[in-house]
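Just one chain is shown here, as C-alpha cells, and it is the form predicted alone.
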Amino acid sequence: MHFPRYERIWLIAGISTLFLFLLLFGIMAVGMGLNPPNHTETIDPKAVAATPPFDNPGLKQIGNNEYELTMTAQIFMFSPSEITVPAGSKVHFQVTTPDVVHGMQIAGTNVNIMAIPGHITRYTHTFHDPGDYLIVCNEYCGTGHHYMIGRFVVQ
C-alpha cells in the first residue's frame, strides 16, 4: 500500500504521540502511584437529611478563626444560605445533596465544590478580603436552576 509522503509523516507523527502519551500515563501511573483519589467518603442520598452533620447543617467555629461549614444543596436551595465569617477566616466545607448534582461556586474566589448525590465533598478555603460573596449553582440541576443562589458574607 502506497501513502504519499506528507500522510506517511503525520502517521508516524500521530501514533508516536500516541505512544509516548501511554508511555507516560504508564509511568505516572505504575512508576510514580499516581492515582485518582480512593478516599472518598459516601453517605446515603435517601438519609441525608437524618444523618449528622447534615441533619444540621450551619456554620460552626472549631478554632481561633476557623470554622467548620456543613452544607447541603437541593433543589432548588443551599442550607444554609446564607453565611457569614471574619475575614481571615480559615472556613471547612463539607458539602452533600440528596438529589441531583450540583455544583456551589462563591463567585470571585477559588471556592467550586461538586456536590454529588451519595458523596461528601471536603474543600478548606481561607477568606481574606472582605465582601460579599455570591453563592451559585454551577452544574444546571433543573428548571429552578437559576435560582439556585446564596450570600457568603465575609466582614
Given for the second form:
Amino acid sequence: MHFPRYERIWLIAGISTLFLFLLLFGIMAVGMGLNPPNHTETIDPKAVAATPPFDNPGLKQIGNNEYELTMTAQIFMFSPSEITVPAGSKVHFQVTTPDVVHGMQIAGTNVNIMAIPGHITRYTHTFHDPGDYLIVCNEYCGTGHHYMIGRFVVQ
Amino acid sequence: MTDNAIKEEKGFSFTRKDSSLILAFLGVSFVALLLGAVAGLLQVLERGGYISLQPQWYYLLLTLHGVALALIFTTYFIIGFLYSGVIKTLGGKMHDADRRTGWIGFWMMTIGIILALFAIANQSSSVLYTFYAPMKASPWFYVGLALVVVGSWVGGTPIFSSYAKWRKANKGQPSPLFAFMAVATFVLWVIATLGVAIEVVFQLIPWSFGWVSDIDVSLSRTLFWYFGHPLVYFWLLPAYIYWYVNIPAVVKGRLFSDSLPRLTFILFILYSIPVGFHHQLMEPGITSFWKFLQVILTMLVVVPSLMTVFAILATFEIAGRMQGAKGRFGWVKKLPWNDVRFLVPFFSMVMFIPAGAGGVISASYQLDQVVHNTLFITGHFHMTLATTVVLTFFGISYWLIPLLTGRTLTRFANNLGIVQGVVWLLGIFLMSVPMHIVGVLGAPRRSAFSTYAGHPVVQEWKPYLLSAGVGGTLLFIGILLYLWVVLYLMFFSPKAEKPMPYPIGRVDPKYQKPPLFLERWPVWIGLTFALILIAYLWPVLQMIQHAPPGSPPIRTW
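Form predicted together with its partner chain structure, per the form predicted alone context:
Whole complex next, starting from this chain.
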C-alpha cells in the first residue's frame, strides 16, 4: 500500500514512541521487578474466617523492618483497619474477601489492589514517607461502600 | 463513488419505511440519554456534597446512569446511524426482508431494556453496569441485558446482508467506504459481545435463578472485560466513520485516501479485542506474563489512532487548499467554523488528544497502580465516551434528523447546536480535569459522598469534587439544549422544499482503488480469533482448571 512521505514520517515517529513506552514498561517489569499483583493462590470464599492465616488477620513482623499484613476486606470493613509501621518498612500484603469484590487502596501510594472472592492477592510495598494514610475501598461493594475505610500510619 | 457525488447534489431522501426504522432507534437513544442525564446530575451533585441522597438511591442511580448511557444510548444511536449510511451508500433503500429483521432486532432490544430498567427501578439490581459477580441482581436484569445483546446481533444483520448483496451485484468492485466501515464496526461488536453473552447466559442467568449455587468470579470478570474494552471501540468507530467519510463532504473537500481508513478499521478489530486484561491488572488470578502481553496489544492501538489523526488533518488541509487557501496554514481559515456539522465534531477531535493520553496512562502496566479504580478513570472515560464520541453523535444528529423528517437545519438550530457544544466543553473541563487530578490523589470512583471519618486527605479532595459538581451541572444543561434542538428538528423546524444532501466524502479520482484483500473478512476475522486465542486461551484454561470454590449470590444494597 502506498503511504505519502509525511504520513511515513508520522507513522515512524508514532511507532518509535510506542516501542519506547513498551521498552520502559519492560525494563520496569523485568529489570526492576515492578509488577502488579499476579498470584494465582486460591481459597474457599465461604471458609475464609476458618482458613489460616485469615482466621487471624493482622500485622506480623517477619524481619528487620519487614512485615506481613494479613487482611480481609469484607462488607463494609477492612480487618485490621488501623495499621502502624515504622518508616522504611517493607510490607507484604496478603488480602482476600469472604463476600463480594473489593478494592484496597492506600490513597497517595501505589498500593492499589483488588480482593476477588476465591483468590488471595499478594503485593509488596516499602513505605518510605511517614504520614497518616487513608485506606479506601475503591470497588463498589454495596450500600456501605463509601464507609469502608481504614488508616495506615507510617511513623 | 462518483455516482454518489451526482446524487449528492440532488440531495437525498430516505423512504418513509426506512426513516421510521432509523428514527425508532434514534428515539430510544434520546429517551435513554435523558434518563441517564438526570441520574448523572444527581450523582455528581451528591458526590460533591451539594445534595444528600440515601446510599441505596445513589447506587441505583449510578446503575441507571451506566446502563442508560453506556449500553442503551450508544448502541441504539450507532445502529441508527450505521443504517442511514448503509442505506445511502448501498442503493438508497433497505431491502424489505432486511428492514423486517431490523425491526425484530429493535423490539428484542427494547423488550430487554424494559426488563432491565424495571429490575433497576424496583431496587433489586443496583449492581452498576459492570454487574460484577457475586453481587446478584434480579435474574430479569441479566435476561434483559442478554436480550439487548442478542437483539443487537439481529439488528446488525441488515448491515451484513445489505453489504453481501451489494458485493454480489458489484463483483470486483471495492465496496463504498461507509458500508465497509459499518461492517467492520459490527464485526468488532459481534466478536466482542460473545464474551459477555457467554458470561450472562452460562454463568449469571443460571446462578441468579438459583439453578446453580456458585459462580467463578475471576472467570466472569475475564469474560466481562473481554467485552468491556472492545465496547469502547464500538462507540468510537462510528465517530471515526463520521470523521473519515462524512466530514470531508461537510468541509467541501475530498477523502485523503480510501485505503488507509480501511486498514485502520481492520487494525482496530485486530488490536482491540485481545486486550481485556489491562482492566484487571490489579487483581490476582492472572500471571504477569499474560497481563504484560495484553498491555502490549493494548498499546498497539496507538498505531491506528495516530493514522486517524494524520488522515483527518490531511483531509482538512486538502479541503482548505481545494478552496484556494494560500500559505502553510491558510487552509485553517477555509474550514466551515460556523457549521455545527463540522464544529461540534471538531471539538470532539480536539478532546480526543487528552482523552487518548489518559487512556495510555490507565493501560500502562505500572502507572495503572496509581489510577486504577480512582476518579481518574471516570474523568478519562467522560473525555472519551462522553465527549469525543458523544459530541460527534450530536454533530451527526443535527443533520441526520432533519434528513429523516424532511425538515431543514435552520440557522437557529445550527447556532443553538454550537452553543450546546461550547457548554459541553466547559462542563467537561470543569468536571473531567478535576476528576483526573483528584484521582491521582487517591479519590475512589463509584463512591457516594463521604467524609471518610474526617481524614485530612479528604480536605484536599474537596475543591475538585465541588468543581466536578459544577461541571456536571453544565453537562446536564448541555443535554437539555441538545434534546431541545433534537425535538425542534423532529417536529417544529420548517419542512425542506427539496431534499438535503447526505454528506459522503468523495475520493480523489487520481488515487488508486483500495486493494480488495482488505475486504476478505474471513482472513481478518480468522486473524482476530488467532490473536484472541494467543492472548486468552492459556490463562482462561488455567482459570478453569485451577478454579477456586465458587461464590454464592450476595445482595449488599
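Numbering follows the first chain given and starts at 1. By rigid core we mean the largest C-alpha set that fits within 1.5 Å across both forms. Quick caveat: nothing in here was measured; it's all calculated off a predicted structure.
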*Shift of Leu134 between these two forms at or above 2 Å (CA, core fit)*: no
_Tyr147: after superposing the rigid core, is there a C-alpha shift of 2 Å or more between these two forms?_
no
